[in-house]
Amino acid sequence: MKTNFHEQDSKIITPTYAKANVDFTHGKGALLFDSKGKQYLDFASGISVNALGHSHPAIKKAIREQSEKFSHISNLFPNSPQIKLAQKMLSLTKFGKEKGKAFFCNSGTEANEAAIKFARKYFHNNRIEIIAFENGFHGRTYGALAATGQEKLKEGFGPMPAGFKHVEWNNVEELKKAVGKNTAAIMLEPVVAEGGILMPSKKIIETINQLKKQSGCLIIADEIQIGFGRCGAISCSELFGINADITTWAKSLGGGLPLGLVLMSAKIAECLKPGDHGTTFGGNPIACAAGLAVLEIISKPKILSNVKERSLQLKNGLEALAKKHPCLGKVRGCGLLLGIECKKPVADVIAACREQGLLILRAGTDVLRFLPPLIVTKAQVNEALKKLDRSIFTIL
């Protein structure tokens, strides 16, 4: 009898994912196949996770390399390939002019956490606030969850920590207001993804780096699903014109094994001292061998090409598809973080798309999120804009 692995997950793993009934058993660059034979092309990277797409030569060869040596060897050591991936990064970002550092752990969300204490840090626990923009997300655990701007992700946890301002995405005025002696950092994602792929103003980009000169307060800039090459640049924040002492980074860094890095700056790095923070597998050198074999070929000009070239076609396939189909709205977003407003339920959108070999996500209530693997080509984003053609046409 075939083992149903949907109906064994639902009465062993924790609620908390609501989970389609699909088994996948194996994968190769843009392509998932499961256990029926089916082959869907993946435009949801395992959450902008799988920037090379899945199995990934490369990576296979640096994890199955680093993994003859050694896997672990806790950050009361040296780590090669954690310094070699520090080096590569501070080289690719402005923190290598600026003589910043590197902090590696495992997530998101712990980067994120790991850079409001930094923050709060350099002030020495004088100014603590951090003024943070609604419908963002930072992530699950309590500190990264307070600077998240959804309240719906709050509900049933209790109190949130305090010290934690949000105000509304874009808005100069309020901003301005909310900034203030007590503030520590402006914390932002250079693309608001989670909450419906929401692009910032020139304005807004010009006020927090005005505030930051004016108050003394720093910058956070979460670049985990924008950043590392899906923007069409590593870092979005620089090719915005976001002037970050702290920029957060996790996803497509590990290459799809758990990691995150935090970069700073020097002088928040010199606030910082042996015991200030930790983690048992941050920076695990088997998880950084493989970023640095991902950073490698991202960051090659060839790649971030491509990443412009399929970012404006896919654009283009989305404009055209919502001139034929009223209940397709405005596209959204950069790179290849693109989403479409949507007036059909999401939910039975991406159903329709995943029965046709589509996989997709939703942003916000009502944006389809297309978040394809950076080496996804030409005639893969034209079979995905078919694909979703035929799914609309069947949910009409």
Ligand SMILES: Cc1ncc(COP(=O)(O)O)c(C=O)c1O
Second form
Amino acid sequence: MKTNFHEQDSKIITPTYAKANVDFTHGKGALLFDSKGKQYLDFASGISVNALGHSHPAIKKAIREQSEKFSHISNLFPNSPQIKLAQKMLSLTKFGKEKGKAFFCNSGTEANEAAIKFARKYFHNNRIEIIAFENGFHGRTYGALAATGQEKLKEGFGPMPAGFKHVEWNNVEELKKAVGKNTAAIMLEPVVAEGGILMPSKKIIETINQLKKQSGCLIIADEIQIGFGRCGAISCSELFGINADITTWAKSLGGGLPLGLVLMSAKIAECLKPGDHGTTFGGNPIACAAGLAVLEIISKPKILSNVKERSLQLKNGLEALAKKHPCLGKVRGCGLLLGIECKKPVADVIAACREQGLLILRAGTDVLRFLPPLIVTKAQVNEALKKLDRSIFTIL
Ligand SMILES: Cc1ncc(COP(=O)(O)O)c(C=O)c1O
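Form predicted together with the ligand, following the form predicted alone:
Let us now look at the entire complex, which starts with that chain.
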């Protein structure tokens, strides 16, 4: 008997992911299709990656054209798509004006590793501490994992690298106590995404900026999930007035290909010299060409205003559903990273939504997370809300 896709996978792939038994064959825009021809509204976007949805013509063109030139030359030589993407990202963020610089890698965790290393290098080991936040998520490699504020993800993997402290999210007093002469950087997600879609308070932002001034520490903003248009702007830290010295990017940056980026102010770049850090594949020309194609589109007012309009529509729709279904609670988040508290087992709701043809994710323990592509239409948001409504009924 033919084994199904899921069985084939679990026989040979590590059980590190809880995968659903779906055999996707192709996608178009906000839609995905499986081998049985079933259609899904993709409000997961490959975990905040597919900003332009699936199979976007501009990304396909960029990948095709660059792959006909060369796919890889290493970082021992400059490559034109990398330079163009860096120029465009710098010009769209405050780092362009500050004569800042870019470092490319392959993923979010790598971008955060680099950010932590650069912050420590800036202080030449005189200040080593990174102050991060509980519930924050920064990646799975040791530095980024040490910065992550979720103990369960570290269990069995100790010891963690030294020099990381965590304070409660939005707890101003705790943060003031934690930051001192040994603090190299305060590291934060402008919106705590994975850990429950938790917005920053005005006060915590003011305090972070003040502490930077008072103590001379750096600020590292992890924009990996919320930046690059998803919050309604290219840079979420700039939108919120966080005076970051280093920002990290990945996920949608590569248009579906693996790509990470660190942007930093000039004073940090000045401390780096050849050999200090590196990666074979980082800033791969095809990934950068794809990323540039995405950036050209998402930086246009049309997409950013769609993010704002669809965000409001989804937020209002979720709030209306919360009035109808007692198991649904408060709506959280901003832009097209929205969540709703859910008293039903979140995994069951996600599975029921999938049955109805809607892909969504979890955040924290009890939040349903919605990450539609930035090009999602009004009709698709309405359809997703109807599917969520029906799904909740099926598990009452
Ligand atoms: C805010 C944030 N930082 C870092 C990461 C790690 O990125 P990657 O999985 O590409 O290593 C993620 C991934 O979910 C994330 O959401």
